[in-house]
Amino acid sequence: MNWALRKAIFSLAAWFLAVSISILIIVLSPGDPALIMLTGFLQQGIPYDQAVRMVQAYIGFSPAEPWWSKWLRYLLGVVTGNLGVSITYRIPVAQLIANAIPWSIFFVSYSLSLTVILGVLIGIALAYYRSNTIFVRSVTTVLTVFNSIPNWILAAVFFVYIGARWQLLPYMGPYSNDVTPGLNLQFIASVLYHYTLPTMVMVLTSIPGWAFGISAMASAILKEDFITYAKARGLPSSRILWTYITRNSILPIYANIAITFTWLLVGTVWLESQFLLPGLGSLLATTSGARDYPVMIGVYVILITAIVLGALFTDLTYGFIDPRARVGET
């Protein structure tokens, strides 16, 4: 219990530090929305004092406010749960994020599930059939190629060719315009169909890391004495493969799932904006260009919170998956 409490306190401290630094970077970065708005009013011939009052009335703070005051005000708002109002959309930031985050969670969950399943199967196959040189070299070459391609480049290629030019799959929007959003089969099928192309990009660029990691772990397990003993006992190959090799190979990657989920959530920025999908990525891409500080800070707070909670959840639950990890937890 003391161990879990220490982990929770450390995670809270890490969250606060990360949020503080993120807000500081945003506040100190060029493109203060108050100054941009003030400049626009002045170019229209509005007197300076009147322009300052107009900016303050619209945004809620003065253009002359020092950076440390902005940083402290935004940080206090985050700590108290008040993310403020969007400068661009003029609605609460919390509402914008609440509308966007389910789409991002669905996209990442869908992609990660397929990635883990396919990555485990390919990795186990590479290790188990390592004596088949042609198979191993062919699969390894393909995985290496996809591993070297950034997801935004593959997204652009798929968008142009598979989507726009060849019209093989939908490449814009989360669902068809002729379906009614809701928990109905037609809407769900339309969403899955429209997310096929971006999911392919996410999966193809993520699989190599999982497959290579599983393959290395499974190859090491194949050399263990208990595998030799299992073969000597005459156990079926399928049982050895799934019960002994696969199970022991998967255990170490459990710690990566939560972390990978959060990092994929961060990595949806380009893909969601590329394929015009709703979500945190599209929201951040849109508001970053407009220097909408409240929304930018709100999205970063959500992403940082997801990363910290993912790491904490993994630390607290890994002992239930692998009892050996409980040693020293006092």
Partner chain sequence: MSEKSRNLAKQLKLVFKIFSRSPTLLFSLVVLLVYIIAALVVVLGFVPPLPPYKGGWEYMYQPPSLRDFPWYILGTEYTGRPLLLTIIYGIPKTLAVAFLSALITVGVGTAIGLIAGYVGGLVDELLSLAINVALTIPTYLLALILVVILPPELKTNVLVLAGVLSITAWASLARAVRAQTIALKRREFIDVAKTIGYGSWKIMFDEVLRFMAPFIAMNLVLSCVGAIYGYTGLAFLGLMPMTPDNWGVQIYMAIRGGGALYSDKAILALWSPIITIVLLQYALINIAKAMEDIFNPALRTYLQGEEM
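These numbers were taken from a predicted model, which means no experiment stands behind them. Numbering follows the first chain given and starts at 1. Basically, rigid core = biggest C-alpha set you can superpose within 1.5 Å across the two forms. What changes on going to the form predicted in complex with its partner chain:
- Taking 2 Å as the criterion, Ser273 does not count as shifted between the two forms: its C-alpha moves by less than this amount when the rigid core is aligned.
- After superposition on the rigid core, the Cα atom of Ala51 is displaced by 2 Å or more between the two forms.
- Once both forms are overlaid on the rigid core, the distance between the two CA positions of Ala34 between the two forms is 2 angstroms or more.
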The other form holds:
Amino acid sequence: MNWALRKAIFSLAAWFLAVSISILIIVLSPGDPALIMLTGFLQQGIPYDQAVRMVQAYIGFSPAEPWWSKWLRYLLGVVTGNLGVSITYRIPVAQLIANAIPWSIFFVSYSLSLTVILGVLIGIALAYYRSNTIFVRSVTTVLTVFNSIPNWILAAVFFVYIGARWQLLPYMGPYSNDVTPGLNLQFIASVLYHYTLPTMVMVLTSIPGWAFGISAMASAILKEDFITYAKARGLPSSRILWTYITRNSILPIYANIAITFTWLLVGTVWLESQFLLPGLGSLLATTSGARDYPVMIGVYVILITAIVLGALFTDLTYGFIDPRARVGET
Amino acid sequence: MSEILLGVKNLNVSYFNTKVVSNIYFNIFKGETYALVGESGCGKSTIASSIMRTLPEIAHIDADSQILYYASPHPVDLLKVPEYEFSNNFRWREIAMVPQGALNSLNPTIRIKDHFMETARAHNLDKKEALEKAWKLLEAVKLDPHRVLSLYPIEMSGGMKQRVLIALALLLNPKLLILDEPTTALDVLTQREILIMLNELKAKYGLTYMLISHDIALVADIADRVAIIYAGRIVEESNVENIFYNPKHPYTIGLLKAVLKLGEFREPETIPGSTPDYRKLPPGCKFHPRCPFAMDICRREEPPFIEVEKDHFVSCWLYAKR
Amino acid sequence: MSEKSRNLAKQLKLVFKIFSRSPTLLFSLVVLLVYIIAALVVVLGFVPPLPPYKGGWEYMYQPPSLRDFPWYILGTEYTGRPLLLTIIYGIPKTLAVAFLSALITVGVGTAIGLIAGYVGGLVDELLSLAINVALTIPTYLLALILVVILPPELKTNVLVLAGVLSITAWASLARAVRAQTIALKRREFIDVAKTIGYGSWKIMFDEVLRFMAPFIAMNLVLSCVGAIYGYTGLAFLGLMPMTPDNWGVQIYMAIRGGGALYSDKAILALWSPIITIVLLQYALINIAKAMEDIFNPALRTYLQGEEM
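Got the form predicted alone; any chance of the form predicted in complex with its partner chain too?
Every chain and every other molecule in the complex is listed next, the one we just looked at coming first.
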């Protein structure tokens, strides 16, 4: 438990440093958002003093302060949960983010679990049937092609063709208009149906990394003595495949779950905005277009928080899953 | 010492048309320890894998090869029985093996208990019965079952792992145990303890051992009969006394000289030349490029197997009566 | 000296062997070469200048024609300029941003990893902390914020863009180089080099860097892939200056302004930049994979063993 606590404290420190350094970079860059906002208000003919107060009210720090004061004041806001007010929506940023979070959690965790499950299965199949050259070659080629397509391009192509042109799957919005949001079956079914296309994009573009990684691991595992010895003992091939090959292939790259999680979370910026879905990604994309700095920076801080939590979660669960990690720690 | 337990007849194994085990004949009698000795890569592990039927798919065993197992009144050719029958009746029930403990032979991600239970389940052994048996066997190999069963392989020393592997091999009361380098990479003290234990277990459970080793000292300690293998062929076979005090084949002599005897302040001699490349084996006797006594005929024809004295066979032209 | 050149010859032979084995890799190299030649052709001024912007529906997304061959064979794009020409104009800038960004990523990553691993102590702890913090900040996320807040004149600067797109990308390479350096430091030959009388920085850059060259080269290529993703992807979000020579902008306009959603009018304007991007990424990823193979010791010994 001591070990878990240490990990948590370390994560907290990393989070604090990541957020403060990002805020520092933002307020120190030539385009300090407070200054840009101030200029905007002044151009609208608002008197200087009032404009400064408005900037202060929206983003939490004033354009007239020195950089360290802006930095401290914003950090204080983050810690107390005050992230400022949205310029476009005129409501607190924290509230906007709270509304968006559940959608992104659903989208990312849904895509992540599908990516990992399918990626592992394909990777194991690649290693297990490695003598079948045609199978390996064709699967590898398809994976490499999907590896080279940026997720936002696949999203655009699916949006245009599978969605708008051919009308095969829903391509706009999180659920259809005729269902009432809530814990009812129609709503859940509608949401799953509407997220099919975006999830396909996420999964197809993230599977190659997992499949290649697992297949490399499994090819090495297949040469291990414990595989030969398991066969000698007469263990059924299903047991060897799952408990011996798959288990031992996943554990060394278990930490990649956190990396994929981060990657998918960043991907929501493109995918949620492409398919008009609610969530942190689309919130960031739309407010970026509108130069709504308080929301942008707020979403940014929340995304960093989610990434740190994701890494901490994989770290802690890995310790419980893999005996080798625990032995190494103590 | 006269009842045969296992008879290998004319065993030929090849990989991609390259023969790695050639024309192997030997018998193992009930209750003895039979040792296959040779440098690494000489084919001794391939012989063991042929018996356990764990050769990789790319390996090819000639159709007229036989491995006869004499359990029931009639001998059974292990190479011919269907896989399910071999799995149900022979694998681990009649013949089990102990791999090298220092190697990565245990699944690093499951507990020792799971290794026993999965083996039991694969052979339809009752769960409770299996656990009791595992408990007893771990005590027999002088481990604390209560502690060891809940450990992961990484939490154990090489010696402990070797004991676990021995206990695991005895789970289904096999008659023949194949010991594959059972003491390699262990410290001298642990080696000693494992040897003593192997002798105790042999008496206690009425076992027959087939020992595979490159360690001459170990073989001298526990083997009854010895076969010396070179380039996939048996070059000399006899009881342990003949092999050590009256070796005939130049390769055997070289191997023995290579062992540094305690008390002798002499550098161990090594056999000149390197282990053969199976793809380019020379014609005639396969050892002739490294043999100090090589004659013309050795370069042309493979030597026959000659009985130089009772139960002492050598495959060398030096002893051929012409 | 002869030992060194023999080593180099051996390495080149190995590289050649890996390349000749795979038609995909050969194809990828040819593709990359074509892009590089196209970039040079543009930079050296062999291509006609972009015609001025022509407003009006009649000029947008015209069908292919043989006028001014070959520039109009893909028709025109949303500004009425020839599509082929705008795509070709995108090559030098995209490659420049990608390559500069990769150089920064790999340079910073290698330097920080080497220093942290080699010097050790407090320096290592501080640099490791920096690496860990950078690892928690996704490059494209911070790049997105920076691209929005930077003044327009900086956003069009290739060097600034390259810097923004590599802002935290160096971290994973730095971590790998640090681990490798620590592992190499324990090896004998570093001590040997020291006793022979090499200075410690000389050792660091000669031995350690040479040993990791394929790994670093692989990361250079992969960083290019990442930078191209960011450069075109952020443009697709409409956050970059709407210059007609950015492929991301072209795709964005084909969907938003060109009616690719409802008709085939902008089909070439949609697919040409998509294929241009994917082909380049595909080639780069295959080349990176080949470099990984060179780095993979098992395959290396396998291939070298075949010579005997």
